[in-house]
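Consider the single chain below, provided in structure tokens and representing the form predicted alone.
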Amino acid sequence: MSGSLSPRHLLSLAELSPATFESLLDAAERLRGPRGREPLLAGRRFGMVFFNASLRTRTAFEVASFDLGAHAVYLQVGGGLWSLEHRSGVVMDGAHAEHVKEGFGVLSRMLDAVGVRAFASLTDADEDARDAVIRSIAAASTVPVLNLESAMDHPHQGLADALTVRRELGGERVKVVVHWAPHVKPLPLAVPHAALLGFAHAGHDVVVAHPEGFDLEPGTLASARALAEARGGTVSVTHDRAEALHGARVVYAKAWGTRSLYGQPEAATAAVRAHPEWTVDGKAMAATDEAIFLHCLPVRRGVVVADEVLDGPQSRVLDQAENRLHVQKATLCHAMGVEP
């Protein structure tokens, strides 16, 4: 152990400095190398729970931990696990036997930290922006909280895309398109989001490009205009998708609902797959300055993106989620106070 750093929660990218955000970046380009299989976390204890599924994020947890020297703990809500109640001051006389403050109260004593994954309701939009599952959790804990994906952010994915232009463009300010794409059925905001605090905390030009009616959370593009604004990039919204892949670097192709139409089922549905011609194909690639192509996965291939674009040589899509991996190591080390 070469230092320490103070443990603490990883929300959303938005709260961290643009610093830490520097330093996580480095930490994981360190334990991408033999850094990355030596103990430094030995004999620490990390937990997961995990409200929703999860293929990349567990995985990478799992074997972060291993590599690391930890022990990693799987929980499933509902799953093997008591179905949790996050809200204060109600009866629990429904389907929730634990409340949070007597689950995290209870894995505080158990573990150095814990990761949680609750994805949005899309139904009570009020509650999502608050983030109300992970920041009470966050409240009930005595022990760091890693978010791996809530309802308005997912970090480690926003981390792992920052690293992804990095290493394959490096240092360089370049524009970078936030597209939205369509799907079968509406997705919360949480990746989109990360993906633009990822890119505005990197100084990227970055373009939110998505049809009238799709507007990001508020609170989260003025944060973001705020970081790339101290990084010297900027961020913008167009419903102009022409506009936008014209010069981009970085194509990150993603669906999500509309948030006027949360707790309406049928007309969500409706309004996402209102707009097929939101496609990222190979002639919407050949407008753009040669640039990338990055999907936080998993994807509807043919619906998000065609065939074409994610074989041809322009994908970085497995780059990208093995870029999970060395992020998670570092934000592992960052929570339990050990820098690599």
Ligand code: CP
Contents of the next structure:
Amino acid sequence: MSGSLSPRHLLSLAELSPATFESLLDAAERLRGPRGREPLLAGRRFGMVFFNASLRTRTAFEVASFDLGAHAVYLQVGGGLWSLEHRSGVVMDGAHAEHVKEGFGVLSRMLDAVGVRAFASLTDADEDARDAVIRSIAAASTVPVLNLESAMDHPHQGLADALTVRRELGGERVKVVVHWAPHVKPLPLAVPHAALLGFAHAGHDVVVAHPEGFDLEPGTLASARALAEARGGTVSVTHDRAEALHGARVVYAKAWGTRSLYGQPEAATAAVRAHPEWTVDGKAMAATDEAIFLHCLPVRRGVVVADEVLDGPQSRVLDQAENRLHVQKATLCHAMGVEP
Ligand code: CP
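Now that we've seen the form predicted alone, could you pull up the form predicted together with the ligand?
What follows is the whole complex; the chain from before opens it.
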């Protein structure tokens, strides 16, 4: 409902200052306790527009809103919400009934902030690389837009990832591996990008390990390098899995597809199935320095990670998921200008 000319969007961790990143993690720690059940956002309204499915993100925002006294409105595109067009200058004679300019213009009159989940199309590489859907929505909205996972980023996941490592390893600078994993279908780059940016913000030595051909987006890698160097950390990329795992204190597994096979679903699927030896199993974890295991979830057992790891003592995936709730309370307060 704000008429602010500069809403506090949270679209990518690459756009957060180091001070804001740290203050969000600190706020999440405060909100983990009784402060997180105080009516800090009483009377505020938060909208959640989902173009895609969710378990954690939606639940965490609904619970966060409830705990802080705000009201959350859930809107699912294709499930009760008009189908939305985001491109400029198109003749809307197809499936889309409403443009984001009107849709989010209206939501801005009724809400104090709005979250948007809009995954990558995996068909149009340029549009995905520009994060066109969420960027067009942010341009149309006069209230803060929170990215609940877009084509290129998932900042709330990256914040929770960094918080999990901070809690587990006490803020120590450590070797963190963002570890590519096989899958049954190609997946977007949003989560590995967010994990990379979150760990870079935290000043770790981040190693992105993947088979040849699965490069992350060069601009995100460059942003992560700059963030890490500012904190005394590093970012490197390797195709040598053994080298990556040696000395690692954190193994963050995630499947993602190859950008070179955009719009070629059969070839892209074959590519992500072609490296089963990259599944994270007990042998891989034994090669580390007693690393903790992280994954954003949902995860396919036996494909991305072996049961022995997911069910074993090194797994922290449930703590990591719980941290979504605490960081999302922090970002809600931040978006609405409330000091938690
Ligand atoms: N990790 C994550 O964002 O989970 P959901 O897709 O269930 O929201």
